[in-house]
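Just the one chain here, the form predicted on its own, laid out as structure tokens.
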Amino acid sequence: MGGWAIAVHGGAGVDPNLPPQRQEEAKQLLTCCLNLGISALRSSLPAIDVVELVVRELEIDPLFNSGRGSALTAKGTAEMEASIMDGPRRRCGAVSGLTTVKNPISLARLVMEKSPHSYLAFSGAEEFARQQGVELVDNEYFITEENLGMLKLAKEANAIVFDYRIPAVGLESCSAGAGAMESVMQMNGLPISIYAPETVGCVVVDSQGRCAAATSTGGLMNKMSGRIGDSPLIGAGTYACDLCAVSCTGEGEAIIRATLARDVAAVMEYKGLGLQEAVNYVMKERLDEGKAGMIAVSRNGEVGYGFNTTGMFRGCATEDGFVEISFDNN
């Protein structure tokens, strides 16, 4: 075993021209979460505890798309989903359609540990949350002014928004004219004031070689009510086993088709690839035209990541002192 390692992401699809203030806010949050995880690992917390701890912190902060700050459905509500997986015995828990649970990732863990099932959704998940006594809040808690603005633009453009992109026709309908829009700072064709974030996740291997993964999201902006993405689907957005742990972000439907997270473990096991080799292979060979990113750790204390979008917010650290916080290819 090569010691502990941790990686965290705040979503794929980041524009390289993201304003410096936004870059700094995201890096500060990732640094805070990474340090939280490092401290927990140095205190010998198991990997499964660390991934829950870190993702809870990301869910509380509205900067990224999970918990407070979740992307909104076409009805203007937040419907959240999350999953968690403990590698040693491949135990897992997942939830979808949450509207009042403050920390979806913790309910996912309770599904894993306190129910006979692996996945609960919508009213059944909410009822289980009440039975377990988790903290509940009104749906308005999750809704931010930025995301209300993003939803308005998405509706006017008749689009479901993934990784900050929207057809140009939508921008034209939201301005006094093309000339007016040219003077506004934009990111992937969107005004900065309606920036929309992406999924969060964390993967950890502890000093005992135990791997765990956790992923949480509000899904796509302007999604149909009831839509379920890759984040709560074990093997698609989240996977952990005795070899590695993986958390994905990006175009959910493409990640689902590719069973992206599980495939990393599969090519490590069946092709004998190393962690980064496996990530590179899966990103190149399994996504077709889909856009996504992932973070991963191995039981040997390695970290890896990959993305085919313009960027991916991420941070990682290993026991030997390596630390990185970045969002682009530099």
Given for the second form:
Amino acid sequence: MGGWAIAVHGGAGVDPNLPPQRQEEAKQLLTCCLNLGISALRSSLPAIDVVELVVRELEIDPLFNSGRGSALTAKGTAEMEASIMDGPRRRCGAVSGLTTVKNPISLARLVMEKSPHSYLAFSGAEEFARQQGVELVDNEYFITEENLGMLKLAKEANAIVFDYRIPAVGLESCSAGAGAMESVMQMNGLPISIYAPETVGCVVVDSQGRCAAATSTGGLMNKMSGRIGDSPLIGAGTYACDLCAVSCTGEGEAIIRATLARDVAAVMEYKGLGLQEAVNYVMKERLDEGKAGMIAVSRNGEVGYGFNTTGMFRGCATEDGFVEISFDNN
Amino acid sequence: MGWAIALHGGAGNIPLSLPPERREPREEALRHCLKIGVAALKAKRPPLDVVELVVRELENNPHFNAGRGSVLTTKGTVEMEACIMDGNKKCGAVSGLSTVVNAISLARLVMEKTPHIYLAFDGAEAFAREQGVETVDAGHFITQENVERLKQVIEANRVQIDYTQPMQKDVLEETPTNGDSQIGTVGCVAVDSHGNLATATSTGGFVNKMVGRIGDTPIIGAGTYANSLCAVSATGKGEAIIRATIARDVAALMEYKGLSLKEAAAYVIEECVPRGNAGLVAVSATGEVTMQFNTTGMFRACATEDGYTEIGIWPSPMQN
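So that was the form predicted on its own. Now I'd like the form predicted together with its partner chain, please.
Let us now look at the entire complex, which starts with that chain.
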């Protein structure tokens, strides 16, 4: 084995009745980002650079729930978070509560490389962003009409909505909705509606066997301002070490409780499982009732993924020519 | 099998020359907190209640880096964070608090009264007000000792664990007056005779930290973790603890490699973080307790139902 490998995701939990146009847009974006990553890998860019540039691309596209197109807080604002981790020395950087930083993942990288800390949030993070001279925009930049509409519906349904396009009122008429009604998900014991979150992420192993992971999100639709999910938490939504790199998406609270990303690596390290075995094990044993998905790569050039939701937007490729862009269940 | 409890007041480069007037109040606090924790366990209070009440006590004590007595950010302000978790993996965390008297109690409210796990900064403060928890003027948390400490550190222009000694990157002599930052994150872990587990950690963070800096304490799996096997609370250099997912790894080693609590904790402390970076306290579902650190010292105390008690700062003779 060996060689580079890359995987990207745009969220776990896909409506089987997703309008064809939407499917097409998602596929195109994933393809574009995957190709971007592949070219970078072919030009020998290190894994840490590749994951950042791919996630930047996902952040500026309003399709998924990160950067522009982020899910909105109860106040109708975008509050973004992200984290990045570099396998070889397990360096990491994370940010939360960003409201004007155009590319949260790049600020996370700067936290990792230019600050004495691993995690900066809210006004402190914004101040750091200004000091670092990263591109800043008004909060309006991140807000889309569509998400404003979703927020309104979420408030009406008085539920936290995973960022998904299914209107709450149409819930009965779509199969994912029907599934949702039957198995009303509990988050921290309180009922919420199920919708698919579209956090984005990328994991890469370069041709030198270095792994890196990056995850970025706007979080839950209608979340309380100040709510932090799994994406910026090292070990939960993002993790990378010598062995592998993992990025997760889905029910944030379940992912945190399961320390999902770290567990993939822990199971490889402490139980000697291979990458896909580890992904399967963790998805099956660690999530309790949580709904989530993940992508992962190993230092040996393997790529793997898993999800217990109805589908996951994903794309992956390896040096030996394997390419897959998909979102349904297999 | 029986109940067990352990608590800490921070690990770091606590100099052996710590003068009595600095050592004794902290030892006394550890003794007192152990006593109230043990009493609560004997009274059959659930471990979740026990760890919360012990950490509240430590937060209220100005000698430790949590609640009152928190170290200061580079702007001279206090930003507190805390995390609580039980053996069923229910958890709550808060960061960026500046007026909440007991951060650990707010973390518990996040766990019990919201659909979320983690709230921070303005959002967390707003939630505190909604919940009617006790809040005070931010000045309440600031002690003269910490104002001094911040000044010294800024002059020395380095970020340090809230312990005296500057980081190894400089060869300067230890600033003599610096022998004062013998305080650190606080935490408590407990298990009852039914194997119910809980952990709680609370801190003001790093001296001179950047505003908005979040450390290991509120990150599930890093500074705080509990599952059906064990409960762990870590302390030390936040960035190193995050990268090594210390608290989670103790449990993972028990689960995936079948190590005992002590073996798992020893492995993590010895192999997974550089020397001088971390310490932890942990209890297992079967009533074992361990307190380990690779720093000069760790303010700590523990007790088990069968009568074992330990209160200490530096490695005890029995410790490896």
